[in-house]
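One chain comes next, on its own, written out as structure tokens in the form predicted alone.
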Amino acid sequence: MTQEPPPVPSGRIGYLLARAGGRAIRNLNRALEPYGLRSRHYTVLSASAEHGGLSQRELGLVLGADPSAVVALVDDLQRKGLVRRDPHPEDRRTRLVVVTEEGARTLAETRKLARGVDDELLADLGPAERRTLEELLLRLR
């Protein structure tokens, strides 16, 4: 029998979001450990694949992350052979972050793990509730 968490006072949406997000990140980090990745790496790898060839600055904007943090994460992913930096066709000062074949394989495997983490986190919600939650979270930019 699972124990119910103590009630949280009303007006604490930020706390509840942080608690759920923290749990999701911890569980995803555990799942990604065999790959030598953390949730931040997964997010950069996933966004790089989804948006295909963004600059590090653009990745930072897409992810809402500090550009210097993105540089360090891309460095890590490049060392692992999961991404490469290609020259921008119109701006020789800019490099585009592109997922390698190994990165695409790793992403396919880790997406399954991420879905499992999401399923575990959202186990008490039905399909319609999950869709509603996702829609609402997407509105919180």
Given for the second form:
There are 2 protein chains.
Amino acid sequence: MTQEPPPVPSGRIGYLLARAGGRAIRNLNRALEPYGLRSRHYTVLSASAEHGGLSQRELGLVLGADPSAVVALVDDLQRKGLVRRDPHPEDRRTRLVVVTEEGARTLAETRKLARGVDDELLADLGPAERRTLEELLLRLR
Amino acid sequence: MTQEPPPVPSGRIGYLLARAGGRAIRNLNRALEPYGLRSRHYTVLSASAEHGGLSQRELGLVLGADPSAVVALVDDLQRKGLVRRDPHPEDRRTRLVVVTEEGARTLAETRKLARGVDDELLADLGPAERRTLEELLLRLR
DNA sequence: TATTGTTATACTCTATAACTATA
DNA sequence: TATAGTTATAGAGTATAACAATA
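Any chance you could show the form predicted in complex with the DNA after that form predicted alone?
Let us now look at the entire complex, which starts with that chain.
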């Protein structure tokens, strides 16, 4: 019976990122279950709110997801009354995803859950280390 | 037409991790295509080689995957002759996943690809920053 | 009783191609 | 011709439950 902790493949930053990221996503999914939402819904909601409305193409870029995947996510949020699809003032092809008042309320509540998941993930890091990590992550390609 | 780069939801380290990790995984999958392998196969190969043989249960912990998912991955690698399932000397339930000579050769080649994916991801970071990032990632829960 | 590996299965995610309406 | 959104669909990935062999 082996007792050692599982080893980690050397020189694989991508692997470490994906493993920790996957864990964070799974934890947030679990936390969002009572709302009938998943982490990607939260990201759509959060990104739309911060920008005051985003096209679905832009949301795809934020999520790193295919536009076809965005459609289903926005459908879900719209069905729950958390976002609207407004016409774009200049381009009639484009539809702006705008957070409703109820969406803003849900966002405020779920943001706490998202922060909680991050706090758990980063529990062993100090505030300065946490900032360093975030800064480095933002500079990845 | 909006010209700004897509914004990132604030205070979401888990999100940043998952996004960068997902990109790294996709890039490695693409690079491994000529070998008929995917990034999870590479991780199994790499972890087994470093430890000199791992049980499938341990591989599941390394991958952060269900044991049932490990079975299929090891099946694939065994079919290609890159790993063997050896009996465990002390526990007859357990089967040790051991890298074959051909597996070691494939690992040496694909390791270069994995390093290349990491290098691309980290192109904007200096060596010290890169070490810092890796160290912080290893301390995440 | 608990654990390792296995199978089957269902569900989610992701990726692709084709279509429409607009530009 | 190119782009935004949409639909349908196939393929990966993930999770769960049940089972046999072994502890």
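From a predicted model like this one, the values you see are computed outputs, not experimental measurements. Take the two forms, superpose them, and find the largest set of C-alpha atoms that agree within 1.5 Å; that set is the rigid core. Positions refer to the first chain, counted from 1.
Core-superposed comparison between these two forms: the CA of residue 98 stays below a 2 Å shift. For residue 34, a C-alpha deviation below 2 angstroms is recorded between these two forms after rigid-core alignment. Comparing between these two forms on a rigid core frame, one finds that residue 64 has its C-alpha moved by 2.4 Å.
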